[in-house]
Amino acid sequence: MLTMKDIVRDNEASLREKSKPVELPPSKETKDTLNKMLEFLLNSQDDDIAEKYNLRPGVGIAAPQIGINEQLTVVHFDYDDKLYSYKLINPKIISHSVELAYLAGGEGCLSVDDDYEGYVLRYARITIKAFDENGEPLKLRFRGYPAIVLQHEIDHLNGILFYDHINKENPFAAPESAKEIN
C-alpha cells in the first residue's frame, strides 16, 4: 500500500524530468503500478484510512510522484454527479479550447507541502488520447474541473508542477474571459 512517504516531494530533481512513454502493450508491472495508484487514491478519499494512515486526499496521481519515471497517470473523482475514474497510459492533449479556467480556491498537488496561492490558468476544454491498462486506444474529452485535473496530472509527466504556472508578479490575475471553478 502506498502512503505518503512514497510520493515524491517538489524539492527532487526527478520530478522536473519528463517522463518516458509506456511499451505496448503494457507489462504486469504497469498495470500493477496503475492499480497502486488507484488504490492510493481510494484510501485517501476515505475518511477513516486517510486519518489512520495520514494520507493527504488525492483525486490524481502520476507515475514521477512515486519514483516512476514513466508516463503513467491515475484520476479518481467524483464532480457534477459523474464518476471520473482512469488509468491512463501516455496521455497527450492533443487539442484545447482557447478559453482558459482555474479553480477560485488554487491548486494542491500531493508532491506539494508548501502553500502556494495564485490562480494557475488552464484550458477549459481537452482532449485526450490515450491508452488504458489493458492498452486500448481511447480518445476522451473534458470539460471545467476535470480538465484541470487531467492537465495537473499531464504536466507531471512533462516536469512541471503547478505552481510554475501562477504568475510571479500578480498571482491572481486572470482574464476576464478565464472561467473561474469552484
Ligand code: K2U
Given for the second form:
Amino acid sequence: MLTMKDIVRDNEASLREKSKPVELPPSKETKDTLNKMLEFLLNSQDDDIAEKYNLRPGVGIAAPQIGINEQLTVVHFDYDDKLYSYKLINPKIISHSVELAYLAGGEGCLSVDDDYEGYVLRYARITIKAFDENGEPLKLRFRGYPAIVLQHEIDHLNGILFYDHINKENPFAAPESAKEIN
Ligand code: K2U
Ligand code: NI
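Now that we've seen the form predicted on its own, could you pull up the form predicted in complex with the named molecule?
The next block holds the full complex; its first chain is the one shown before.
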C-alpha cells in the first residue's frame, strides 16, 4: 500500500515536470497504478487506517505525486450527497467558464508539507475529456468544489502546484465576480 513516504514532495524537481501521455489501451501496469492511487485515497479517508499509517487525507492524487510522470489521476470524495470517484487517463480540460471560483479556506497538497495561505483562483466550471481504465473515452462536466479538485489534479500533470496561483502581493485578492466556495 502507498504511504506518505511514497509521496513526492515539492522540493523534488520531478514534481515540476510535464507528465507524458499514457498509451492506450491501458496496460495492466497502468491499471495497477490507478488502483494503488485509489487505494491510497480510500485509506487516507479511513480514520483508523489513516491514523495507523499516518496518512494525510486526500480527495485526489496525481501520478507524479508517486513518482510516475504519466498523465494519470484519481479522485474520490463525496460532495453534496454525490460520490465523485474517477480514475482518469490523459485528462484534458477542453472548455471552461469565464467565471472563476476559489475555496474560502485555500488549498493544501499532499506534496506540500508547508501551509501556503491565500486564494487559489480556478475556473468555476470545466469540461474534461479523458479515458477510463478500459481506454474508453469520457467527457465529464464539473462545477464548484469538484471542479476545483479536478483542476488541482490536472495542474499536477503539468507540473503546476496550487501556490503558483496565489497572488504574491495580495494572497487574498479575488475579483468581485469570483465565486467563494465553502
Ligand atoms: O493533489 C493533492 O495533493 C490532493 C489534494 C487535493 C486538493 C487540494 C486542495 C483542494 C482540492 C483538492 C488533497 O486532497 S489536499 C487535502 C484535502 C483533504 C480533504 C479535503 C480537501 C483537501
Ligand atoms: Ni496536490
